[in-house]
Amino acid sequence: MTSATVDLSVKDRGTLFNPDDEAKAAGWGTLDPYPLLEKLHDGPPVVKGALEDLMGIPRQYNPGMWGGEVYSILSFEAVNKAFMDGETFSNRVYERLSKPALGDTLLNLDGGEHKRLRNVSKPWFKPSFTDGWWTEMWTVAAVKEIFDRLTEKDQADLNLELCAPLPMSVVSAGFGIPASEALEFRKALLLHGSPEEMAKGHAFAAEMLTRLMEERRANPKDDLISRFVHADIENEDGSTRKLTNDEAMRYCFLIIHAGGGTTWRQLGITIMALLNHPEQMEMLRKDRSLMRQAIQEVTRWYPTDTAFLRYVEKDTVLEGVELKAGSIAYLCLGTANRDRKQWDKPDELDIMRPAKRHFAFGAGAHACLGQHLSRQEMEVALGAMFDRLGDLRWDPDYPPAALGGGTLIGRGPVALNVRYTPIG
């Protein structure tokens, strides 16, 4: 039988998933941002200054590269207003963060151009499609294969053997990239190094994707590459046309790039949180109707990203504070998702907490396109974990699990070393 999933080695993890060298060099590593954010809860909702400066840590971002002033938006209400006012708080800030690597994509575009491009793939990531096509075609098979491997033994690093390969495998398969090529494709797309090395990696990924797109133009299949190359996009005047190869490629690059990282980290955070709260893990194991509520709570309590950036397009006033055009604004999810006015005891994890809107996947026009797919992958994986890994517990032969990555973005477990009794 042809493998449906990517099987990662420790070396692969080092290439694709470890905290970046810059974060480690700055001494961030396993630094937990939440104790540093706690002192900001009782202050004003909008504060002048970069978030890292307010926290007393080295900067992960360099807002000075844009010029202008810098502000941190902290409260739930203020963050919500900024997310919902895309004309004032735009994603143009990412032109210097993502555009050099990925070109113009949903991440840095705004307004009508962003809406028209997003509408192309929006139907393929809505809840009914993710619960149906994605789950039935790809997620269930990938989860089964991963757990078939896990149950051949009684201990594992779930970060390396479950959390990392699952979303990579699902997104790659859904796009139509064979599992045998998915790892090399992603390595090329995420290659770090000199500009020449990065250009070589992207050229390799572009060549592979171009080949697949041309094959799908001639012989469409039930995958996203086929959908993209045959999709219609609306022009500004209301007429329609097909996506160009370049547009389809940049779309694929962005979704494949994002589709592996966020779910990998958030699933790892969820497993780590449950193992550290065994009474809540047992409640969830016994009552699976709590699954979506539990995932919603963990993503509120500890999202992979603590803050997003926005570019202030025009002079504005937010919560009584004047923000000048050309400024950079930190939208702090870490404080907004633990706002004392919105939640009772927000620093505590409580999977019985009624589900309530939060910002782990953003909000407004740039809310994460793949958030429903991400939640569904986590739900299927956690269900299999309970069904097939009995007596799941931390492995005492390893140090306690810790979260790593940048302080503000890309946080996730360094390892999840566990023991269990295999079932099935």
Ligand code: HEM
The other form holds:
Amino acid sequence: MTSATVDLSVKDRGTLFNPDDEAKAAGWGTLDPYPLLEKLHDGPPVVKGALEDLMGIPRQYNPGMWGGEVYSILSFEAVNKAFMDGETFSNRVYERLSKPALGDTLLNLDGGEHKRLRNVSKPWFKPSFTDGWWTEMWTVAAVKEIFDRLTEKDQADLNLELCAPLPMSVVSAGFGIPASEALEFRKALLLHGSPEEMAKGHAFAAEMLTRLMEERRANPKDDLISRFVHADIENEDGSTRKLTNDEAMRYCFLIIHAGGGTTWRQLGITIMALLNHPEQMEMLRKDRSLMRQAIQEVTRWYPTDTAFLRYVEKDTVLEGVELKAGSIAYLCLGTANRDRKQWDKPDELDIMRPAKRHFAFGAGAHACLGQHLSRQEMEVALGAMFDRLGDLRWDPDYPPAALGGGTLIGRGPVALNVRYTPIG
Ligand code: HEM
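Go ahead and give the structure of the form predicted together with this ligand, now that the form predicted on its own is out.
Full complex below, order starting with the chain above.
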């Protein structure tokens, strides 16, 4: 039988977005941002200065490369206004953050060009399509295969054996990339390394996608590559045309890139949070109707990314603070998602909180395209975890689980070593 899921062997741990190794490679610390952000809650909602400087940590972003002033946007209201006003707070920052590796994509485009491009794939990521096509075709099968492997034993590192392979398997399978090639493909798209390494990886991924796109153009299948090569995009004048090969390729690169590491880390954070709050885990195990709000709460409480950047396109005033055109603004999800005006005891995890809007998946025109898919993957995975891993608990032979990664981006557990009684 051929394997549907990507099997991450231990040798890949160091190369494939293991949060701790990635942080070390980038020279970042592995400090928990929340104690450092706490003092900012009492100050003004918009502050001059880079977020790292306010937190007293080494810079992870490099806002100086744009040459303008730098501001940090901290409160829920202010972050919301910045996310929602894309004309003033644009994604031009990604011309330097993602374009060198991924080319022109949704991330760095704005306005009509962004909207027309996003409309191409919107139907394939809306809730009904993720609950139906993605879940039924790919997620359920990948989860089953992963849990069949897990239940052959009674201890595991769920970070490496569940959280990492699941999203990569689902996204690769949904695209139509064979599981045997998915790991090589994802590695080739890593956003760090020397320019030469990144160019080599890019060329490898492009070659593989070109081959698959040619195959699907001639012989369409029920996968996303086939959808992309046959998709229409609207021109500025309202007429339509097919996506070019190059556009389809860049779109695929972005989605495959964005759909792996984020869900890995966020699912890992969710499992870690539940194991550290056993009474809440038990409530959820017994009452699965709480699943949506539990995931909403963990993503509020600890989003894998703490802050995103925006470019200030024109002079503006936000919460009484003047920001000049050409400045860089940090939109701090970490403080906005724990705004004291929005939530009671926001530093506490409470899965019984009524679900409420927050910024773990961004907001506005660039809000996460894959958010419904990723929530759905987490739901199916957590459901299987409760059904098939009985008496789930931390493995006492390992040190307590810890979060690593950058302080501002890409946080997730370093390992999730657990013991359990296998079921089924
Ligand atoms: C828990 C998992 C995830 C989290 C926390 C997350 C978070 C985010 C955030 C915060 C943004 C906005 C970035 C910004 O405004 O600068 C974003 C954008 C995006 N995400 Fe996700 N994401 C997740 C999973 C996924 C998945 C599974 C996919 C696709 C399969 C995906 C595809 C995208 C794309 C394409 C964008 C760019 C959208 C645009 O610029 O229009 N994400 N994500």
